[in-house]
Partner chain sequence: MQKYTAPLRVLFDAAERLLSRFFPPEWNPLLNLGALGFFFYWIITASGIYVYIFFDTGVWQAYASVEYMTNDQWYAAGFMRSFHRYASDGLVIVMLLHMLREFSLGRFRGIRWFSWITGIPVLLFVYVAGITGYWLVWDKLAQYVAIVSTEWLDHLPFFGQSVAGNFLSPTSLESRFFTLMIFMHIAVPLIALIVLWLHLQRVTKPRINPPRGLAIGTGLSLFVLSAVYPAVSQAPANLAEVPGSVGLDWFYLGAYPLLENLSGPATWTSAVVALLVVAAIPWLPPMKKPAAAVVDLANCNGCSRCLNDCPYNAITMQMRSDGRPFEGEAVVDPDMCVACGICAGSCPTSTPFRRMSDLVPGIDLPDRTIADIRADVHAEAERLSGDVRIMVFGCKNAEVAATVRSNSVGVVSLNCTGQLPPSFIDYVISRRLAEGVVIAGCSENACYNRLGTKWTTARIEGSRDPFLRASVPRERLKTVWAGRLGARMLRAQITTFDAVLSALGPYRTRHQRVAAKTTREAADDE
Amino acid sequence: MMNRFTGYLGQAVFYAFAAALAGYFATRPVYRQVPADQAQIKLMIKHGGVRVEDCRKLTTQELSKLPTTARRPIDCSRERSPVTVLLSIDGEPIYQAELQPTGLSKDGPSKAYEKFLVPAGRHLVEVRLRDDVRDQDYKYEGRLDADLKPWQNLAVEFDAERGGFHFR
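How about the structure of this chain only, in the form predicted in complex with the partner chain?
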């Protein structure tokens, strides 16, 4: 231990150093998440595909074999179709996926949450969705001619109840 004055001086230097360290790393160095000339497209889908098998009306004979409490006139399989999605920018596909239904019995919704960086500027954003294994064509389509600013976030959300794709 040094003399008292030197000791206090050393302590002050330590506290100043610790405070400077805490103050600096509390905000710096700045982290650049996205380059300054890029914009982002965020795609979010949560949609249950059409059932793999059509519902079937049970015959009277079939119904009579069931317990009285389980006599539903319509029999539907649980499994849903996978949802196929295609996202293109300026005609170039940047995302294509067959989203499997969730759940052990594959009866839950198919989900997607994806982010894409694109150069800022004017782009034609097209997105298509098919939700029935029996279909060859896309049932839903969305299209936007967007002038994306640097760091702009364009959200593309699918909501079947509201008619399909929404750009926000």
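Moving from the form predicted in complex with the partner chain to the form predicted alone:
The text that comes after this line covers the one chain and nothing more.
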């Protein structure tokens, strides 16, 4: 009986030690992805640029040269323009990229997901996007005067259907 009791006691001590060890390492050492005096800005873009070429109507002569299964009155290129993005903090650019369209025919959306650490405090966040290679002006612009707290996440998301950039 005594041998059985010591076995159970030893098992209980071992499990208590293992639980205490796991509990300690679950909380120590303290790890933070963002330093104490920093905030994080996340830029998320998924947008299909304008078609590189405009669609054109085929003439009757062009249609007659095509096989009957390939005859369609309008010819459209599938390729889309790259999307140019510029993100500035307090007038200083921190991210500038030309995002190429995805897909084998370059007909998919351009995508970006980037994270930036900035000092906590008041900042002017400006973001611009151009989605047409034939146009040199930025079509979409967003601006936010933000007071970022330490460890705060500011999401900058682009949605053309809702009018452009949204800050959360």
